[in-house]
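Consider the single chain below, provided in structure tokens and representing the form predicted on its own.
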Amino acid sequence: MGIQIFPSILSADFAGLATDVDRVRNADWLHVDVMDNHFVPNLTLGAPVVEALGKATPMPLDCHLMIDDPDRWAPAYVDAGAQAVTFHVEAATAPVRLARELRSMGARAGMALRPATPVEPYADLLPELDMLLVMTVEPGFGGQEFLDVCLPKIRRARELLDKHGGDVWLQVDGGITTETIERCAEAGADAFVAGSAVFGSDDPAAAVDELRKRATAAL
């Protein structure tokens, strides 16, 4: 798998979605960010929500959750048409379980950590997921600056990966800019989900290829 870019929504005109989502189809995938006031002190949208962009949209949709109890939740989100579908490990209960349901029901499972979540203890669960999300700003609110102390990370995550081999992404999402994004590239990185370096730009679309060519480049 090469680069993928994943354009999230968080950072979009919620009054006019449909429209600036239409500026980024040349992005692999949306990233929708999901936050629940409690895993997270912000609030954002729910399945409805990602059942409606997704009929408005012919872009897979990649569901971030940020929220309680997503051994309960998560399932909801691919019924509402989400094809891949991340969770904290922080908040989950039965995290290998509910990575094969998620797989189970046909959408890629993916697992978060936040900046102070270790990597390590979870080593012997990357062959069950699709994606590693390795969080570079607290999750909660879009527009933060990125947390270089986790560089290192991303490059461990990455070491792991490789041990076990297989085809799981490594995802990071927070401060993703054209120069971020070189670092976390160069830490083994491939998938990269950016919001204000999108959506605050006048062209989205050229946006979304220059950071692609810049992780490219670094790749």
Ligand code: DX5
Contents of the next structure:
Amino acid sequence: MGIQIFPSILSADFAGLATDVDRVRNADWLHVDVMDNHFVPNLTLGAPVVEALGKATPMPLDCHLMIDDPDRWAPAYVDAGAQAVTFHVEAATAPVRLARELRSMGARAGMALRPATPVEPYADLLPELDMLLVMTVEPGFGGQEFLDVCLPKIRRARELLDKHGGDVWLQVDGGITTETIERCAEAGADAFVAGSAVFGSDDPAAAVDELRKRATAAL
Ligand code: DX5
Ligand code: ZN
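Form predicted together with this ligand structure, per the form predicted on its own context:
Below is the entire complex, every chain and molecule, led by the chain shown above.
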């Protein structure tokens, strides 16, 4: 896969989601941030909203679960219609079992790392995944400033993924803008989440195009 752009609906209008997501049909996926007020200090939405959103758009849904006990709750998001489900490794009890379960249900399995979580201990798990998410802010809120300190980890993750072969996407999430996306693409990311940079723009579709252009140019 080449460059893919994932607008995060966290920065969209929650009372007008169907309208807002329709404005970014030129993107590849919709990124849906699920927060439980335990794993992160914020609360967003759950499986019923994912199910409703899936009926309102033809775009595939990428659910980013910032929740405790994903071993128990993640499969419900596949049932709700998500084509990709990402859990945080810091919250998972049995990440391999969970990734296999998600895949067996027909979804893409993603695993996320908070900024302070190293990638190296999980090197042998990478073939179990379809996507690795390197957070570039502390999860919980949109509109935060990109953490440059995460760039070396993106590079090391890219090296590990290349070594293991296969086609595991490397996603970055948090503070991705037309200014920071180039650094991430150079470091090896190929899947880019952007919330405020897309839905905070007067023209979300143009923002998606511009992000794609910058990332492609940086490769
Ligand atoms: C933050 C979420 C992000 C958020 C990104 O915890 O995981 O997906 O929407 O928002 P921006 O792009 O505004 O940093
Ligand atoms: Zn996210």
